[in-house]
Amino acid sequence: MSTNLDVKNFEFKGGLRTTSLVLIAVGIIAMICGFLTNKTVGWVDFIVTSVYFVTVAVSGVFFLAVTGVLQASWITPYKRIPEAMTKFLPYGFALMLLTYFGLHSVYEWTHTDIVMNDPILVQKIAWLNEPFYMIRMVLIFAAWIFVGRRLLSLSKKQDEGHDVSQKIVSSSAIGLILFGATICIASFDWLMSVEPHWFSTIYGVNVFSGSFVAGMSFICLATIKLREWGYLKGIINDNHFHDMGKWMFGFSTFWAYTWLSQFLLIWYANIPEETEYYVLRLDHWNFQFFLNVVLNWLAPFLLLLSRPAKRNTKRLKLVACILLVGHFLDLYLMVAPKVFEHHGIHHLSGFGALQALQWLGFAGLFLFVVGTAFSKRDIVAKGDPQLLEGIDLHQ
């Protein structure tokens, strides 16, 4: 097989470096309108948009962690867009800092006279207080921009000429366990304790798909739009879409799964302090929650069955965008119905458009530290030894 690596490299300029500028403008804006408008759910927006936005970030590291023990080549072709996505991590990092100031209006675990006088809470002060709450906020964002810029820096080597096959194995290999146990802390810490009455071991892994596929659906959008610009020309095919419709379609159903099992373990128990959860978003919040469904699962599923769908990029586009709003719709699930039944908030008033302006504007934020990241290294990884497998895929 004979490729041409002589691929112009992108640039991040014009149209979509302004757009990015002007998304952030309009997100900064609404975030103070929401704040000004309600104190409460301005904070349930920042956290929740600011988790989003970190969650994806993260499974950019995910995504080279697991290809780099495996070896595998199938990444490689746009291998550079999940490292510059790693590249968001420390915004990230700053934007959860900021949420220390919020913690009073969205945690009950952080008023004291409210666990003192609670027999259960009093148990977990161990765990759920503030220092030792935001010391693991740093360990976790401290261990997932490790990994990150520890396996860039090996394919930055790479791209030099060495020979670094081995240590990006094993620093992938640290690098998963390291994710596993991370991933879960984090969603146990910033959604679960939300309702620190309820617990679900199966949450974490909820979460975590939920990343899974809202970084394979920016991948898959990045890459899509990126072609359709003129680069990677040569590079990405069909074949490639298709590997990438079958990840968001596998995953999708695996998170479909994670989510019906705790779903039907709960309600069939029926165990008054585990069923609130749901019973809480069944009778006020009860369009959004099978909207969740739809989004993240039902939807890709129709429109991803067929083989030709996973090869059409206008149904991918499509796909992506859902599993992209979809995302965000589940963690505002995890958050916003406890914290505004406590304060006594109507459930609508905190779903409309000031979110979905205030997601815009996190998502220029996102756009810009990618793209201005992405447009300083080759497009493509030419020292990776996979490469040239990687774009030979057929599916």
Given for the second form:
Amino acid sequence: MSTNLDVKNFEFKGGLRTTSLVLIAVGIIAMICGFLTNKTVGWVDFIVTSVYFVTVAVSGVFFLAVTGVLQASWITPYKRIPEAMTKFLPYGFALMLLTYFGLHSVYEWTHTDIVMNDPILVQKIAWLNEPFYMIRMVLIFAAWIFVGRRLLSLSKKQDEGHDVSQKIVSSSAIGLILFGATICIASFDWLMSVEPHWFSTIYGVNVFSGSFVAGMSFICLATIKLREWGYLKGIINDNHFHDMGKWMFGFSTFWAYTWLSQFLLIWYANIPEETEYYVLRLDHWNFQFFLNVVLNWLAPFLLLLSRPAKRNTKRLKLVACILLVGHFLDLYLMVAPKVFEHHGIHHLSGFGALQALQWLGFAGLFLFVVGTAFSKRDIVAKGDPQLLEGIDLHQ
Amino acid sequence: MKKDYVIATFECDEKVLHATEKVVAKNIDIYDIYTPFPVHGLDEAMGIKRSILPYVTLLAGLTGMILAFSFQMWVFNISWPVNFGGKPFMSVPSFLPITFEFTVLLGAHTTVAAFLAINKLFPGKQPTIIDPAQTEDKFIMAIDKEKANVDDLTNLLKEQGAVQVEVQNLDLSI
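I would like to compare: after the form predicted on its own, may I see the structure of the form predicted in complex with its partner chain?
Below: every chain and molecule of the assembly, starting with the one above.
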């Protein structure tokens, strides 16, 4: 079924394109400056920022899969945005492959001499070794890119007029299972293994919830901006924004729930090998530690609590920006404290303008890739049989 | 209390929705509309004010939060201080799960109770049935007879697709 909708397709040109290219240039300069001042700080920034945008991109896959398995109609008017986000994954893969050269600067377990003399780490060698680490990375990205491409090709088939509804459901279900397993392994590998002695089983869930909030914030921000630029007229109404507001509100609270679950159990049990994680952050990163909770939960919770707030695009834009910054701080606090302590770097030397500029550079790349992918297809999923139901959204 | 109502019967949700818009545009108060399922957009069309329910929930939730937190504070600091694992008596993190649970508990239960009270629902309540078909496939609009000119209203409703318009003496106030 195809629908005749008179909508202008997105064109990726002019100000936005220039801005993203300028941002990429700024980011590269900031990155070079970062590496020149301190190699370790440079690699921490590179890994954190790469993981950040990879998780934002992969949350697009998750969003498509979860709405695909539910056959949700309310996503159809802005389905193309998460679809375009999945297109960043191959670039994210390339960035993550580059981190191979920084493994020694960041991950303690890559130093064989340390591992061999450490009774705990020596037992983890079967999992924490460089070849297997890289193989896992390849497998994780293979799974994500596979699921993303599969859902995208089914969506293209829909545009050609085929009925693939059942195939979308089954592919999405498989995709969700793959995603749930891989996001945990990915966060254990890329983030948690920075502190190889310490572990937390809810870590993967915490990373996932933060990532999905950031992904949702990007989708929300993109939709609002597209409407401001004159696209999606008559397609997106306040009810769609209300939905996105609820997603951000709900998943931000879910993030706080997992965050507190991890903190509370460790605080209560008070076992030294577990508490070291929080002792380090509370001693030297106290301000950022609590700022993280304010940005990722308290501020969004209070700002989005009322119904009119979730339907107000100005408020949504503000909260989406807060959450996007919050997710960066969240990931940064997972990696930097231990690495800096290990290398004797003062904690504030790696947290400032240089990191923000680098983040902007990656954001430019993300915008460029996603924007280009978004401009290549119809702005709304015209072949989706549920499109009209999705546009005519009520509460 | 029995009163005269203009009772209009419609056969589909879109028609009753458009009729509602037309009637409201003429500044005629609709007493109520009885439908077999929730019709999207009908509340807005009828100009029904938003429910105070969210504020009841907020208030109950805040009450639960303050009650739970202050009770734990009182128990563990004043009434019966016990040393748990060498932690201070005033350990905020350990208060959080109970504070959270009691916030949710009081908020949720009060919401249900307030919902029932606002809608005047109670065990043994007799449903307002004008025509049994309103529970199956008909949409029935009731308008207070005194608030409109019956002939004009009948014409308007018929134009909008009402299959039947008649005046009935009913008690709809329960």
